[in-house]
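Heads up, the chain below is alone and in the form predicted on its own; it's given as structure tokens.
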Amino acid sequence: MNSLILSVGARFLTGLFLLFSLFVLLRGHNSPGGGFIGGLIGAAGFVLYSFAAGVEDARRALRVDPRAIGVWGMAIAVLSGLVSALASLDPFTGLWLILADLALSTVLVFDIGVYLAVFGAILTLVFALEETV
């Protein structure tokens, strides 16, 4: 597209999006979001920018093919779900590890594989619609 307006503005609310899909995937745990919502978010803001500026240089600017993000995502969700089971507990059963005042969980870990798959999995979809066309 030759819209300058829309070209500026992808390239800076890119940034906006994936900034704001993080706090929303880290807020989840304990309240509304997550990964799953997350990750649309983020994905969002890179079909935006490649409406603007096209699918080669949002490509270029991702650095990463969108198929991989998705299967580490889906990778890192399924050996968190496993970690439990290593525990002798039901598979998926939320582990904390507690360092000062840092609780860290396995159900955040599940939720940025979450957010990776999604990621992913969307990107991979609107880059192959959008080149086909």
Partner chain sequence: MSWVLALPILIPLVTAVLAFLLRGSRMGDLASVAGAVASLGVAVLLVGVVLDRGVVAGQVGGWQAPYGITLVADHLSAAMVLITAIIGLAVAVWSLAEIGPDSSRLGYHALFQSLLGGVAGAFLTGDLFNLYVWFEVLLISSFGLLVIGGRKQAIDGAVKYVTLNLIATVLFLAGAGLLYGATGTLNMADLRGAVAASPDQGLMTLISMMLMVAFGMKAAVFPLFFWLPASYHTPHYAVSAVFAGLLTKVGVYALMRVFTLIFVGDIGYTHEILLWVSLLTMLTGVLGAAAQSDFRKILSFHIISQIGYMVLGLALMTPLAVMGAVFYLLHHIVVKTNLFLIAGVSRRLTGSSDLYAIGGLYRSAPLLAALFIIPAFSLAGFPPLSGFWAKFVIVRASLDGREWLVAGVALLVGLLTIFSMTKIWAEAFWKAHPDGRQPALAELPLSARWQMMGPIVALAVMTVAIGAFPSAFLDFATKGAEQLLDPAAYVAAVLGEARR
Given for the second form:
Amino acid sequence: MNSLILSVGARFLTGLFLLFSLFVLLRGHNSPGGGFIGGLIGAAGFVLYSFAAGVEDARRALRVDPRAIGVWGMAIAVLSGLVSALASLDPFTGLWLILADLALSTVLVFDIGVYLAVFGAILTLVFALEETV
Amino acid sequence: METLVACLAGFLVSMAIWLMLSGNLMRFLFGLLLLSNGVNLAILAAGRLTPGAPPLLGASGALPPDTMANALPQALLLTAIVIGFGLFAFALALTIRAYRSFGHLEVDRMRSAEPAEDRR
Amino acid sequence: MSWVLALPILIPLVTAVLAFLLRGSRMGDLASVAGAVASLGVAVLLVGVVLDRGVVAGQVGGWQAPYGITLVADHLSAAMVLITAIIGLAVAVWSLAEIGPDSSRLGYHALFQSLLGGVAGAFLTGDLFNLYVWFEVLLISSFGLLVIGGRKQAIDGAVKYVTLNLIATVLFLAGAGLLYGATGTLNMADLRGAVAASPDQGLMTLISMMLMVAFGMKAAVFPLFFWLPASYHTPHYAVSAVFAGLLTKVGVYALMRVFTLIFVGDIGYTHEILLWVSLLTMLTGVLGAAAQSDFRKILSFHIISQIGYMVLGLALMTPLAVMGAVFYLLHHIVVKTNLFLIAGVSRRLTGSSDLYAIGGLYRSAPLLAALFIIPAFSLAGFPPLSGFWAKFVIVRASLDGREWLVAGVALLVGLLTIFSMTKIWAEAFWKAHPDGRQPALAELPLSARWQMMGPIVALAVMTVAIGAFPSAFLDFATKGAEQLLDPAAYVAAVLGEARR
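Next block: the form predicted in complex with the partner chain, after the form predicted on its own:
Once more the chain from above appears, this time first in line as the rest of the complex follows.
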């Protein structure tokens, strides 16, 4: 697409989208947000960039094949559910590690996996569609 | 309010069926999109509408003072929307491929897998 | 306990990830086979546990039923998981010989494994909405597998497969949503009580009809089967073999689960419909097959007619009939997959699947011909093969129920099945090849010969074994039918003794 405003704006907006998507991902446990919506927002940033600069540039800016991101996301999500076997709990039971004010959990790892899976899947689909049309 | 949403869902479904009966793959896809949105609305209405009461707990897990929305239909919907989106994207890509191979989108004329007449 | 229920789903999914990351390399292909072996091991373990303790249930994430997602295995589920793992391993090995580097690079093995994961998930879940999710997992994988060959014909088949299956999906979703709105639960064991207690039984019957249409479309029963003969002969042979074995059976399984566990309030109405549907399904399937002249198309139509027998068993709803349906389900998966695999070898040797353009296999590949006889006659119901016992029980059950018409139709359909199988035999095996070719198995490279014939021999041996020693399998099916018709143990395992 040939628009000066879009192509200049997209550079800033993509970064902003990514940052906001991380924020949404991390606040997700107790407030609205989470991996799924975060992944959507992050993917939207790159989709915008691909509109402004073309799919080829967007792929280059992403550096990694979006399919691989999606599959790694799925792997992380599944593996986070397997960890509870070590504590002999049911599959996908959340395990928590509380360090002072910082609460880490396998639930967060699962969410990160979902984030990556959604991010990768959406970008795979959109890039493929943009390239075929 | 539920009645209104239910009627809207019914309207969407009827439009969807009209589109899907047209025999053109693209219209079929739009019909499918409307159909899944109609069903999603119906599920939302079936879970009872509670405007202004999100399914959120307060600080430290306290229950909200009055009503709280049922979170389950919304979770179901979210799942259904995601799955619907994925399926629709696939169907769209398939439609493009079909258009490339056949040069048209009329389902009645897509007889490559089922030839009109067997040779013998 | 939950782990033995979760692993049959998780192993294929993890294997899918591995196979995708290693796609295109020999390691990726082998990862798929290794994953299939691991799935088989876990499935055997699961059957052992179920035989030992009866119905077992587990909760994902430690959330108690009916609030969390429940995984349940009774005899039927466990057996289906085992048979899925067997078919998964057989076809994974067989694909090594058929699937070329192109399809492999596109992620064939990853899609194949996620399909198996989705199928296992559908068999093990105890939650209606979760069942919907697993249906989608296997549906999306099957979409990918269908178009992965990329031929024009496959695109055409996929268009019909995708559109009709998407409608079924939306109907299923609508049914599940309305059921939740009316009862407030989606846990299948909990739904049994909730549906029975519902003041509005008419609404429950309506919802049951929506689910019947949705599952019926997946199972390819009479007026909803059109997607199946339009698409099953178009993809790779390995793909159509696993589709033929497993996909429609997931629909049958869902019908059996829902119409024995949840919707039993108006059997006179719902099961009467199922009875007529099964009758017409048997007839249209077998008559459709008689009109075809393509190896895979004939087999595809026979899937439909055989689905009719299983639905018939469910429709009669007597202990003997349901036992027959369970036994039929298990026997049919093995036989049908094997026939498609044999069709694949025949195509590889003769260069076509059009029966009028091929021939000579009896002379040039007698081993293949002998191996075709076993599943073909089993499908038609010849003693002493597995299909004989399956048909025998179903026909006996319909005679016991004084359903003379369906019993007659079931016998007639068996005869017509022989007609189609004889046609394949005469054209592909007996007559000489029209071009005078002598397609011998020795033409295949040694590795491909082992990879293709190994699974076929194994499945044929299973068919013979089920036929020769039917009592163990019939006892197992009887136990499965008892659990289906009296789900008290199922409900207790899911919800705990207190809410029985």
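Given the structure is predicted, the values throughout are model-derived calculations rather than measurements. Positions refer to the first chain, counted from 1. Superpose the two forms; the largest set of C-alphas matching within 1.5 Å is the rigid core.
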{"query": "Large Cα move at residue 64 between these two forms, threshold 2 Å, rigid core", "finding": "no"}
